[in-house]
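Here's a solo chain for you in structure tokens, the form predicted alone.
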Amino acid sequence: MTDTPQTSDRAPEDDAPEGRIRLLLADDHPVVRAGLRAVLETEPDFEVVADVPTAEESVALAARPGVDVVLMDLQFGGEMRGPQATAEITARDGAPRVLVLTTYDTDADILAAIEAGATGYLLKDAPPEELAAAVRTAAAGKSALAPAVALRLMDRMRTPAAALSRRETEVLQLVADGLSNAQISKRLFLSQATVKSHLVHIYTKLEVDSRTSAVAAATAQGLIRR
């Protein structure tokens, strides 16, 4: 059965009722989308105008009038992922806010989403009242972060010298995914010498001396996911 986007009875419009927050749900799991819709539609000031299974569809629908907040997953089955979709959505003038809703709380995922322009970052195990509050906060243009996510960011700010940079985290995630230096170089459009330099800095910060040890240490600290 084809997984098609679900929309409300009427198409999104510019002139939503005053105070109404119009939502677009983007997640590749139908059960998750159905559950989110059921929870969010109990709020009197929320309207779910559409839900879609791909990041590409979220970008297309978010470009139309009538969406205030996009609830965005990070991982999709297609070519485009949540951070890339978030970046494309938020790059437009008058774009809706993007609230990332995911199961991942690693530095690699958090930094990718925030750098892409996400207004908020919430975990899928958040209680309904926390989700509703985060949606309203994001709609108002304010930062909406899960407590655990805010704590991780605060820890990075307290110890900036020891924290992996966004690029270092990205390199190490690709190492964990099994890519060689040459493959990482091609994926990130970096020279192999630059990749090696990043790895040296990573080893120093994590106090390790090998790729395997670096991946193990970073996974244990919640910097990357396996």
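Could you give the coordinates for the form predicted together with the DNA, as opposed to the form predicted alone above?
Shown next is a single chain and nothing more.
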């Protein structure tokens, strides 16, 4: 379920893949950007064309030709988040590949990134070699998942009991943030009946019987962010 869109296009290569791989770095931490530059520029076939501190700038720069792979953080201090930026970048024709690079490996984050069109999902604690290998894999259009992430996806396939839908995850995250059903219904433009309906399904899937225990169970399984 929810397999990666790697079957979509293996179209004939248009933008010179045999040259250097041109990278765009998007991360709001200056230190991380510097680190990625330092690590990636030691590879002779990589070229970092730009690094930006916001998701918005990454979208703008990725729209211009001359970028093969975007290394994208998920959390940004500002407005736009990584998944949204990823979706906007990959929606265009001839778009660069997006490689998500984040600290967390929760189910919710991984699914959101993949659904947004990310070609790969890496963790920031990855060693430099793994990072470089993933960039090359992504540049070739193949999906690149960190071992821990791949394991998590496998687990999810094997145990679909605790697989919440996108909407259910969204509702449960707001519950975890402390919102009441009424507040959630307003936030998501739903009726309270719908919110309750989602919650009943969530309780069934997680085998619990209250909102607090649902949050506890989902947190323990990494389905939502604390």
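Residue numbers count along the first chain shown, from 1. None of the values given here were measured: they were computed from a predicted structure. Rigid core: the largest C-alpha set superposing within 1.5 Å between the two forms.
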Item to complete: Could you check whether the CA atom of Ala34 moves 2 Å or more between these two forms, using the rigid core for the fit?
Response: no
Discussion item. I need the CA movement of Ala193 between these two forms once the rigid core is aligned, reported in Å.
Written reply: 2.7
